[in-house]
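The data below hold one chain only, encoded as structure tokens and taken in the form predicted alone.
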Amino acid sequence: MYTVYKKQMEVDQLETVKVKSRAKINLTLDALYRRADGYHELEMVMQSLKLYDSIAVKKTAQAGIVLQTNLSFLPTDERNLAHRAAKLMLETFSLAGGVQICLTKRIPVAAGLAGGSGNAAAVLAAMNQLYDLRLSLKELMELGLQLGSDVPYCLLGTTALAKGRGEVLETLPDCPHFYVVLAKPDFGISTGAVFRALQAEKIGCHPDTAGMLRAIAASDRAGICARLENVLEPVTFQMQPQVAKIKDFFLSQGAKGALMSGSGPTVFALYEEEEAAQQAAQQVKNAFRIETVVVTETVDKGEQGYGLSF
């Protein structure tokens, strides 16, 4: 029903299996309503980076869950994603004993690039495989959504159109490469209150979503840039002004194309050579004394996903 890719799923002899939870950005992120569920029907392209989370889950005759990070301040409880998810998959599927999950954190947390929800797919993932359970992309996407809405995303990756919620996924032809430097300022953005502070209909300029999937089938990279547009960006630059600023600061010094990943606080400049990206780094960590700041790349296809089909 499925393979597994080797560069992104091992399985060792001690029954662990070893995967990579990468970082997403927001190419487009349009809210066109309110729906009566109290959700935003949402029309996003996303794309998956090379930065990555590491995580391994192990099988434990012990019952429960426990989880180890290297970051001291991220809860290990049900406060996390990934301990959401592995409880997700003991309860649903009634599986015996526990599991052990050993999480390397190095998306930024808090940060708009779907690290925690990442997380919680590739641990849906890892206890697919080592449980073998056969179930299909389609599948791990509903007990997903269960957990969040980016998580059906993350579980499939790579360059693909949202809807819904973020659970219609469409996948996209390979964004052409870009080197992507990621900038989070020193403070937090909760996505609740931005998306209750989005009035939808008042919204005068949406993202020319028709126009951006036309710009990646193209590999053209300046149609894509020019169409980066998110409209939650008006809610967390009132919320935080800084935002604007490094978003700004990025365009003046000669970025492709820059704008807010989600709802926040980080924003991504687009660059076609890696040196361009590592002065802007440096420059707009120099310029506004912060210490979370990454280069990184797009990815596409072949370095992406858990091998899982429909």
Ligand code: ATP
The other form holds:
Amino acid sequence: MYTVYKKQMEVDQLETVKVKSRAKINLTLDALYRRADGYHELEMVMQSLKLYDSIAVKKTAQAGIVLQTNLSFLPTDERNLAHRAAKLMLETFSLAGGVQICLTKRIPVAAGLAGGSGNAAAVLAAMNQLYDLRLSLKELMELGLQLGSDVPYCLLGTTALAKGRGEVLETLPDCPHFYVVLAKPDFGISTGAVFRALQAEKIGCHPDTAGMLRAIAASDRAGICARLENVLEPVTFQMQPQVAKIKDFFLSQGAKGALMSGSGPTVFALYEEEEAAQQAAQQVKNAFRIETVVVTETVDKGEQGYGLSF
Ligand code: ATP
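Can you now output the form predicted together with adenosine-5'-triphosphate (ATP)? The one shown was the form predicted alone.
Expanding to the full complex; the earlier chain stays at the top.
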């Protein structure tokens, strides 16, 4: 079955497909062991957010990929994951002509929010629609995995459990609604450097993933907040101690829960009330003099996904 969810994907008569590429946070991130292929065997509970980048993909008669973005420092060639996704689709399916991609970034870059991976997933889904390829979610995920470990999850979205490198996915019941404050200090973190520094066999405290799944299924907000845990925190905290200070600040100011997302450096904090979230955003901005503080919300299945099935 193949349907298009209007909320996430729009098609107009000029053969342009417009998609939302949503940010994600990790409610848990566990690394079980380092595999023989060098990747860590992961177990992560992922959650999509309302915050999104906008992507419009248009067919062009001329061959090649033209990418435009609102951020002057982002590469627009093959170093950009959106460009790489388009190239993969054009080549794999020998598509005639080319594409023009217009990318409007709102998700902070190099932040642990899967901005680039989400953009790659969005371009795959958009081109599937634009060229009427009718690829299943499973087929798109296999292509996406060639571009990055988080890309398969970004195609699925919503609340999900990710295992393996991140590509073994299971949809979970929707996480109960939270307002989410994202605070990204003014430096990026290399995901590769954090994983290289991680010594999986020395991790003292692993997340209670089973408990998190139970808390989500029971819509138990306090249970979810009590089980937020990310084994990459100590590694990133050692590289950049300010990240730990931001987390402590959120908790000391009354956040229901706070955690570093992915390999960081973004710290997110959860709130039930919008006013409390807005207040915390202002406080963290003032206390740490950081520019990138965003208030957003969790999304549920009604607002998320590209309408693809396995
Ligand atoms: P992930 O690595 O899971 O995608 P992240 O939030 O840690 O998520 P990104 O925002 O994807 O990191 O950025 C990581 C690097 O990827 C940046 O240094 C950036 O230059 C590069 N990059 C390539 N394509 C993109 C894109 N479309 N959007 C953002 N960054 C991109």
